[in-house]
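One chain comes next, on its own, written out as structure tokens in the form predicted on its own.
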Amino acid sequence: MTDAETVIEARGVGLSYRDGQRHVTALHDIDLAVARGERVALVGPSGSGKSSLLFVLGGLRRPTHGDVLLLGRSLVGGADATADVRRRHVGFLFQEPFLVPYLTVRENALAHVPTAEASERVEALAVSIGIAHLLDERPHRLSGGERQRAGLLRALAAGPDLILADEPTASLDHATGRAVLDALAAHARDAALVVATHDLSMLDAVHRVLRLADGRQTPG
């Protein structure tokens, strides 16, 4: 992977915020670089900073200090300033896919990328992940596994350079979760993939593991 293009890089990233009367430091000086075609897992207990790191890597949260570079461009301008860049280059998949209830699966996938190229990609991806017959259904008619695949379809619709997945298999049975992760890996060959997971049985699908504890990188 060392000769591949670096897609996302965190340099000394820290994140602190107020939670009521508490001051929370979610991340401490995180360094991470992920190359195109590389799959990295974030592991650690609840509250270790996995989700916070994903949000910072994707430009959804601005780090308190440090820098995040997506394809060499800084994302520290904040969510509004980087919205167009995220839509073009980043795909997000979360534990709950947050599908728009009044849109079909197809419309959810194409909401931010309404192009002919994206439409063709969605049609092909839907076949490959087994939900082509559900493209015109609305989310309330889908099972949990089908909704997660619909979320995967939306995450991949733009052909992103970076895919961020936050506990994408946590609410699924093992077989369905494995299928979602395998689909992620198969369709992320030309992207960088960072996935946060508690399921250690999924780690054979990644190239590298970053362990977090109390917002810090830990050895091992």
Ligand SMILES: Nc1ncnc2c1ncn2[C@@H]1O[C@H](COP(=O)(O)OP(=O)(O)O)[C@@H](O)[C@H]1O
Second form
Amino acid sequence: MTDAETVIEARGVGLSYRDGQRHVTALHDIDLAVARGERVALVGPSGSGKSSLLFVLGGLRRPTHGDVLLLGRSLVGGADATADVRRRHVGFLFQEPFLVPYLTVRENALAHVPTAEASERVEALAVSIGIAHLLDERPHRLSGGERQRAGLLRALAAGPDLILADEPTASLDHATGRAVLDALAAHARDAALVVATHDLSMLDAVHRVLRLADGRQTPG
Ligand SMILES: Nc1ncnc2c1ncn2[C@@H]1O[C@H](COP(=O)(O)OP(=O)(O)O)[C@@H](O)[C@H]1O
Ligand SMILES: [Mg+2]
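Switch from the form predicted on its own to the form predicted together with this ligand and print that structure.
To see the whole picture, the full complex is given below, headed by that same chain.
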């Protein structure tokens, strides 16, 4: 995929958290570039830095050093600029979808992108991921797998260039998790996807694996 457009790039990214008096270094010198259409898994034990890297790639945390480029533009400069960039270009999916309980599935999906284009996309996506009949329901009426699909609908509503998913199948049974990941992969085609997972059976859905241990990239 060397000729494809690079969507997200981390250059020498490090991240430290201040925890009381201590500094916890969560990431050391990470280099990563993900092209449009490419799907990358982040794997590594709990505490290895997977979530931290996703936050940095999505502009939710500013790296302590290094740079992050989304579509060639640095996310590290002004904090205010990244909020708008995130809304337009990045879709997030977490272990729990955090849907707003008093909004319907459709309203949840469109809350941050109330445009006609997003609305059309959400209607079509809901059909293809099998939750069209649930668009007018509130989240508490849904099963875990249905709720995660509703979260996927929200993540994809703006037509993101980058999709960041943090253990999106971890609270689902295997078959349901598989179906959510397959839906994610199928609809990430025009985007770059980075998914943190510790379920190694999900790795056949990606093109490449980045292994982390203690915040460092490890070979193999
Ligand atoms: N908000 C935080 N404050 C302090 N330390 C944190 C914070 N978030 C994560 N960490 C630490 O950073 C390291 C990496 O955590 P994390 O990115 O959550 O790893 P993973 O997602 O692989 O489990 C761990 O040592 C964790 O304890
Ligand atoms: Mg994590």
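Numbering follows the first chain given and starts at 1. Basically, rigid core = biggest C-alpha set you can superpose within 1.5 Å across the two forms. It should be emphasised that the depicted structure is a prediction, and the values quoted were computed from it without experimental measurement.
* To do: On a rigid core superposition, how far has the CA of Gln21 moved between these two forms, in Å, if you could check?
  => Its C-alpha moves by 3.5 Å once the cores are overlaid.
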